[in-house]
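Single chain ahead, written as structure tokens, the form predicted alone.
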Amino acid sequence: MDFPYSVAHDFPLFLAPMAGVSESPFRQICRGYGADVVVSEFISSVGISLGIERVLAEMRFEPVERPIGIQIYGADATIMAQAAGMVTELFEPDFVDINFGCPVKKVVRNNGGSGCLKDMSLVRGIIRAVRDATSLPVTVKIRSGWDETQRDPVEIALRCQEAGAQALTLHPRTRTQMYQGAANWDEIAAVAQALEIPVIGNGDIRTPEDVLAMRTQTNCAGVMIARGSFGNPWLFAQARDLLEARAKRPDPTPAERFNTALEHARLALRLQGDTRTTALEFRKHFGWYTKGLRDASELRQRLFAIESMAEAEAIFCDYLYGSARSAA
């Protein structure tokens, strides 16, 4: 089953669209570690249509990130179409993705994201309008329904396909579940069997072994990795090892973790500006990169107090070489 855009592997691995995380620096890091496709943070169609510079800046990417999708959300088909046309003209990504999956209240309260799933005629209208507004492939990301009473991922997915979606990602939880409970991978399997377009599985991918397990259980066409990638871009490379029946490469050493964290930080400085705000926003990434290390709690406490990226580098050096001197 072919994707509507070029991918490097028969079974591609995707970095999920995540607000405040799937920014250009992290997308580049994940591409470097084997993510086949990346997707932008979900972006307001209203903000795009108004030409708000801050919103437009969120869609900028560098050639190394391709193939990349720009994900947009909204509940007005006309505005979504306008946004898709602007995305196509201004940024020329490899595809446009429509967000019908975000469960966050500020998105859903205006019927955006998974709020659209309460009205399938709205979903179909948005997909058709976006298809008409762009020459790029149009894909969608959905949940299994709004709540348990409206849980019907196969029917929702079929309606998306009929409206013109060219690939579909399913996160098999309802909106009301948020991120609670287990993702129902059997629903991914059912959707993959029912559709003629590629179906990408998403939900509860925390380890490389989970990627292999999802492929085996669901027969999906690819896997999208979200929270499991936080501070762990190596997940993509390790998963590819298992998918291609190779020995899984070892987990990174503390020094390798710190080197990647600093590479990520330098990209953030270059792309987002060498400001205190960039350093403060990056604290969360340092917290994720240090998860599971010896004395991680104390290390994170120091990193969460930084005011500049240079301070983080000094803390890492002290952790690595101060510990070595102590051991000697």
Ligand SMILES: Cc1cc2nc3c(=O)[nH]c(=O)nc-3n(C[C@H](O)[C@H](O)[C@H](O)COP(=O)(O)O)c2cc1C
Contents of the next structure:
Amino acid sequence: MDFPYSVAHDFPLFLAPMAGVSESPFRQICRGYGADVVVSEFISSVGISLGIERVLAEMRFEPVERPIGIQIYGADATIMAQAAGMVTELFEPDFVDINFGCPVKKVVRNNGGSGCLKDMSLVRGIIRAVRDATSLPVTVKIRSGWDETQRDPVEIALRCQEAGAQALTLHPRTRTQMYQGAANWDEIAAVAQALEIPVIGNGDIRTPEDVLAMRTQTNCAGVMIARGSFGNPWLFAQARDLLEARAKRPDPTPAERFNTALEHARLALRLQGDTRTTALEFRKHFGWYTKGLRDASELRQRLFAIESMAEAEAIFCDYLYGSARSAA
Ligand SMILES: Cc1cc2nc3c(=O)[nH]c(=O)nc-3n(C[C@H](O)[C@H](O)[C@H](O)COP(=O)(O)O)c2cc1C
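Same protein, different condition: the form predicted alone was shown, now please give the form predicted in complex with the named molecule.
So here's everything in the complex, that chain up top.
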């Protein structure tokens, strides 16, 4: 199945769009560990169209991140089109992804994200308008429906394809489910079978083995990983090993985890500046990287108290070289 942008593998692995997580530093880390495609966190079409600097800053990326999609959301086709045109002109990503999956109240209240799924003519109108406004490929990310009564992923996906979506990601839960229950992979299989465009499966991939299982069970064209990547970018490389029928590389050692966390922190420092906000935002990554490690709780306590990225770097170096000293 051909993707509308170039990908390094027949069966690409995607880092999911994640607000507050899939920012440039983490995207770069995941690309380095084998994510084939990355997507920005969702960006407000209204914010883009108004040219709000903070919103525009969220879309910056570096060439090493390509192929990258910028994901936009909104419920007004004209504003979505304007935003897509600006994204194309200002940032030239590899594709524009439309978010029809976000369940967050403040987004769906204005019919953005999964709110659109209540009105398929709105979904179609947005896709058509965005396609007309950009020369880039346009892809969509959907849930299975608004709620159980309107649950019909195949119908929704067919309408998206008809309106011009060039690839589609399905997170097979409804909006009302939020993140409860299991993602229904059978729905990914049904959508993959019904569509001609590539269908990317998403939902509940926690291990490299899950990637193989989703491919086998659904016949999807690629998989997208969100929460499973938290503090664990190695998941991509390990999954690639399995996909290529190689022995799976071992889990990272504590030193490898720390080196990667440090590299991630340094990227954040360079790209986002050593502000208190960068440090506070980064705390969650520290928590994830240090999960399950020796003395993790004490270490996390220190890391959660940081006010600057420089402090974090010092704590990591201390842990790494301190433990090297005590091991010597
Ligand atoms: C912290 C967080 C932020 C998210 N932000 C977005 C977003 O900006 N756009 C989007 O389409 N989905 C977003 N999602 C949904 C994920 O992309 C994905 O569809 C969902 O988490 C299911 O995949 P998983 O089981 O691999 O986590 C977010 C999920 C999480 C956990």
